[in-house]
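Only one chain is shown below, in structure tokens, and it's the form predicted on its own.
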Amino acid sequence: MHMKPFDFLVIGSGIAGLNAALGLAKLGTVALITKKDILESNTNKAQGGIAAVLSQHDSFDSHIADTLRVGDGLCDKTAVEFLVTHAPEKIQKLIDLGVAFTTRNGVIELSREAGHSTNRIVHAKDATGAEVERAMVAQAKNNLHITLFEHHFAVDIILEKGKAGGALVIDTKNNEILSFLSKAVVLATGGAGQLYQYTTNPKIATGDGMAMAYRAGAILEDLEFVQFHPTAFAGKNGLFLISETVRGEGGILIGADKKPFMHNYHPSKDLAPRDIVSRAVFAEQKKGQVVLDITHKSADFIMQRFPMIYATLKGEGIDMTKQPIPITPSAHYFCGGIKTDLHGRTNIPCLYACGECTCTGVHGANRLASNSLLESVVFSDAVVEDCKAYSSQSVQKNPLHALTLTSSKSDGLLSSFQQIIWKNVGIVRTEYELQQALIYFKEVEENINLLFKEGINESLMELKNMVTLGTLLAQAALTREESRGCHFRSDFPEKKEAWERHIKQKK
């Protein structure tokens, strides 16, 4: 096993990881590892945009109030205030890095998404994430202090006297195990949508960072709050996200009876928070196909505002300027994750986390649209600021770890796991279904342990991480005997005062 020492180790190449790496490169050498190509991330798939108060008609108080309302009483107000008040400067930072946001008459164009009380979404047409990734990847590749390791899969955090001192990593191209050593480790590994049978997330979203942190002893929080996006299109290559901004620009959900239905579920109708819209679509699908219709807008507007969505659907045989779009809910975003403070610190010294793999407290029980990319930039910058304390320290020489690689496969286990978690730990949950899921997950874990006797590989570790996280998710959903935000228990459909008291005591 080879040892690779760096000042800092960043795991993950989405907006959080790239931003952290660029900042840390000013403090020392950085190893940026990513398990596939650098552009494979949830960020690259993000269509909508980044929420920020940039208009004279908007205010920090309004953005904060919207976030707290959508978070359904479980947001950490201090974290929300930290997020919102830092937003404008972060948008300028991204512009300085080369991100080309959409403008109109020389001014940044602001769009609107569900849950927001006004237009405050900065975007790059309907491919904001891809534009952010393009600019940041270019910066990272040209930075002499950043060494990029693509196709490197992080297995576990290396702990040295209770502190994070690096990570064990599989070089999947050369089929060898490496020991990356560092003064501090930053987890920016994204979400875990691939736990579910139906998801808009790319194949890499298997919850690796959350599972690694848990095995190292880090605290995970609010895992029961999985946000299901209400509008995904089932295409030839899997589910394709239809951005919330389509509804923000006037798109209307239509039921099997050819009539709008969201007025029956929420006063904000099609601009209701995602958890409510997802459950509404889920209920209406029992009557037949649900579609999203924006054909009442001009064809020129649709093609100019949503060029990527339009082209993708056209390739699937649907002209969204003339035809409504068949949609279905799908797993989209984890509101919970590794518990961190405002500096991105976990409960393990020298271990930081930022982005979707974390629980910073800003999302509460349900994420406000377009706060996620913002959270990634704000908190990864906070991580960099805190890591300045390590600049003068030296990298510890950790002992080598003996691991064996194997070629064993686990495809059948993965497919059945994803089906069970979609059915039993999905949009609507019950105690019985959650208990049954936990029994099944234990059986899968036993099978994985048998395979592990032969050694490890990327696919086995991904499945192990998913089962670990799925088990924790189901246990959290079982414990929370109420319905709140993304978490809906049909056997406990109401919020409970006991939880209100618990949160007040916690604060």
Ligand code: SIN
The other form holds:
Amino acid sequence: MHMKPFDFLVIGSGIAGLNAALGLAKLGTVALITKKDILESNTNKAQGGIAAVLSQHDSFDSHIADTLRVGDGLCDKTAVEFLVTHAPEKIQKLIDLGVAFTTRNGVIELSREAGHSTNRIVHAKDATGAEVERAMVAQAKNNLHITLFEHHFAVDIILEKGKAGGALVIDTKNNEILSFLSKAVVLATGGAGQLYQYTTNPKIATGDGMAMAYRAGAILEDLEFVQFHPTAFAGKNGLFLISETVRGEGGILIGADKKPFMHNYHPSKDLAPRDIVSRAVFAEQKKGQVVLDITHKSADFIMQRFPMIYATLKGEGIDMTKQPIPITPSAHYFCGGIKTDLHGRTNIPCLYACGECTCTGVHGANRLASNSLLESVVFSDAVVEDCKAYSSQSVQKNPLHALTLTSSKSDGLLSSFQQIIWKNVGIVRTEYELQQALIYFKEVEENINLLFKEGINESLMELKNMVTLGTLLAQAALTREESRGCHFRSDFPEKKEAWERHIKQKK
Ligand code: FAD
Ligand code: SIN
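Having seen the form predicted on its own, I'd like the form predicted in complex with the ligand now, please.
After this comes the whole thing, all chains and molecules, with the earlier chain placed first.
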């Protein structure tokens, strides 16, 4: 088996992985591995922007209060303060890296998203993530201390004497198993929207890092809090997100009776927290198609502010300047994940995590819009800071493993798993449905174990990871007998006082 020693191993090439790699490259050699092309990430799809207090009419207290309110009692206040107070300097850092944010008269333009009490979303028109990736990938490719490995799929963390010391990886182009050895491992593998039949997430989002960390003994937290985005458009190539900033700029949700309905659900109407809007759309869909209408704005404004969304919809035969957009809710963001502290440390020595695969405590029961790109930058920088301590350590020995590769496929199992989890562990949950899902997941797991007897490959590992995570998610959702944030139990529709008290005691 080939061995590749580096000072640091970073898994994932979204904003968290790229930012970590760029920082770690100042401390030593870095292997940056990613399972597809470098641009394949949730980051590259991000639309709305990055939340940061930049206006004189805004304040840290207000951003903190909005984050805590949307997090519905479960945020870690210290982590939220850490996130919010570092935001302005991180925006400057991104600009210094070459990210071109949209400006007006030389000043960064700030837009609005749900749950924010003021305009504080820094953006690059409606394709913020693609602009961030472009700039960061250019930097990483030019950095002599970073070696990039595309089409390399991380299977498992290598542990020696309880410490992380690398990862077993499939080179999927050459069909080879490699071991990457390092002083510290950084998981930046993103979210897991692909668990669900309907999602805004690209194909890479299969929760590999979370499942890998769990197998290695890391603590996972808050998995029941899956955020569903209310407005996705079902297009020819799957679901396509219609950014919340469309509602931030005045877009209105319209029900089957051709009338706005959000005033029936929340005083903030179309800009209510995302979980409330998603459940409202889900309920209204039972009466017929829900649409998002921004045709009252001028065509020039719409095309200028939302060029990517406009062009994509045009390609689907919808002119958003003239007609409302049919929308549906879909799985969007994992609020929970690998538990880390403010330095991005997990409970396993030398194993770090940052970005969407983590639970840092900043999101609680529901994420405030545009806080996740921010979280990824703030916490990947914290990882780099902590890794300064590793300069004097040595890389461990090459471990033995007994993995073989197979070409077996499991597409049928995957699509039925995605359908069941959407139906039973989705926007609205009940004890019965969750239990039925768990019975089914066990069957799928037994089938996977049979396939694993022949060997492993990328798609089988992804399915195994998704079923592991789906099972943990359903168990967490079953245990939480209350409705809070984006976890809604129709058999326990209220928040439990006991939880409120528990949280107050923790603070
Ligand atoms: P990602 O960007 O998803 O990167 C994960 C990387 O890990 C990928 O390169 C992937 O290939 C790699 N990887 C995964 N598993 C493996 C493996 N086993 N081996 C090797 N590599 C692996 N958030 C905001 O704050 N503002 C927004 O406006 C916004 N808009 C969004 C719009 C859409 C459509 C979506 C889907 C999300 C949006 N989000 C937004 C959320 C945000 O984009 C993500 O939370 C954030 O980009 C996560 O960054 P990350 O670096 O943690 O993960
Ligand atoms: C959006 O643009 O609606 C997505 C924003 C986010 O997920 O934070």
